[in-house]
Amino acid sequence: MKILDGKKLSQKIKEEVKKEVEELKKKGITPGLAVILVGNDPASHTYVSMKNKACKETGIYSVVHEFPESISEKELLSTIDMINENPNIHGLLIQLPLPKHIDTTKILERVSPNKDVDGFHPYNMGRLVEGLDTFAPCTPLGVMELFKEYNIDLKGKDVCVVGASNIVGKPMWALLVNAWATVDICHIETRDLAAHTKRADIVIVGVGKPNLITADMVKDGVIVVDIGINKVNGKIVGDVDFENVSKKASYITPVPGGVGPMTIAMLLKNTIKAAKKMLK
């Protein structure tokens, strides 16, 4: 069994990003990322703080627009318009979730597709499905980078994706299909999850349910990517019973230290990509 070490790979990517930032600065461009953070959700504040720190480490200009939970949709849309027009900001990220009185779809659609470094705009989602160059969502993109780093060939592999969210599951499916994998996508209405995971060469899970994937649900030699993040008795764990599943797996991601660091690394890469478009 080998560990798919996202922490180690993310550091390698950060060093590459740092060099690219230096090159862009020589050409008069300082990559800039703006984050909109609404409310007091502790997890959201933690994520934004980590993203901000990663930007500073790599030389990317970062600004966080914080708003109270009571902010109106109109005010939020106005802020997005202002950031869209700012030539010094190349990437704009809306930290989710947003308060219930705000239409998340409307907010995400207001972000300029050219600054949509989270890859959530329907325009970029559509290009992703068609296999065209675009901004792909950071978490599934990070999973693909792990496969690339560890020379895991996806062609013809049977992959089971557990979770069908717009943020992870659906874009993960698109990236895998574009890499010529055969993809089975499962969700909360799937009747017999084990029947799908047992025949998969690769299982990718991200639903937020501890120990959802157990050893009896996977075959020997399986590759397991755990995107889930859960807190159990004060400890961060994934969606996979790591202790027992790892005994059958050929490769597996740890939680923490697997996909999490890769998500932020891909955000940095997408921001650089957006900044480079300014040169064209």
Ligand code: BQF
The other form holds:
Amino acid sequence: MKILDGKKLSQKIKEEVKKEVEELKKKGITPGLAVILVGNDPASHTYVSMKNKACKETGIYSVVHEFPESISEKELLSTIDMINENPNIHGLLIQLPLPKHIDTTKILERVSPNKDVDGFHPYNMGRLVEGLDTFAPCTPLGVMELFKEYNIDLKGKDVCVVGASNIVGKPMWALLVNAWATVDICHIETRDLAAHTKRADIVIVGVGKPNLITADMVKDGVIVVDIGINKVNGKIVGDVDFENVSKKASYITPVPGGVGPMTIAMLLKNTIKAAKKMLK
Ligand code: BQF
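Output the form predicted together with this ligand next; the form predicted alone has already been displayed.
Next comes the full complex, this chain leading.
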């Protein structure tokens, strides 16, 4: 069993990003990221501070716009408009989830597709499905980067993606299909999850249920990517019974230190990509 070490790979990518930032600065461009954070959700605050820290480490300028839970949709929209117009900001992300009284779709659709470093705008999502150059969502992009680093060939492989969210499962499907994998998507209504996971060469899971994937549900030599983040008795675990599944797996991601750090690294890469649009 080999560990797919996202922490290590993310460090390597950060070094590359740092060099690219230096090059861009020589050309008069300091890559800039704006983050909109609404409310007091502790997890959201943790994620935003990790993103901010990664920007600081790599020389990317970053600014967080914090708002109370009570902010109106109108105020949020006008903040987005202002950031869209700001030439010093190349990437803009809205930290999710947003409060219930706010229409998330409407907010995400207001972000300029050229600054959409999370890749959540339907324009970029559409281009992703078509296999065109676009901003791909950071988590599935990070998973693809792990496959590349460990020379895991996807062509013709049976991949089972568990979880069908717009943020993870659906873009993961698009990236995999465009890499010529055969992809199953399982979700809450799937009749027999184990039947799907058992036939897969690669299982990718991100639903937020500890121990959802157990050793009896995977074949020998399987590659397992765990995107889940759960707190169990104060400890962070994924969606996979790591102790037992790892005995059957050829490769497996740990939680923490697997896909999570890759998500942050891909945000930095997407921000560089957005800044480079200024050179064209
Ligand atoms: C690690 C996220 C659910 C909902 C909204 C490193 C992160 C996580 C784990 C991180 C996530 C998850 C982020 C580790 C960003 C990934 O060492 O294992 C980094 O910061 N993430 C987010 O912004 O919003 C979420 C998960």
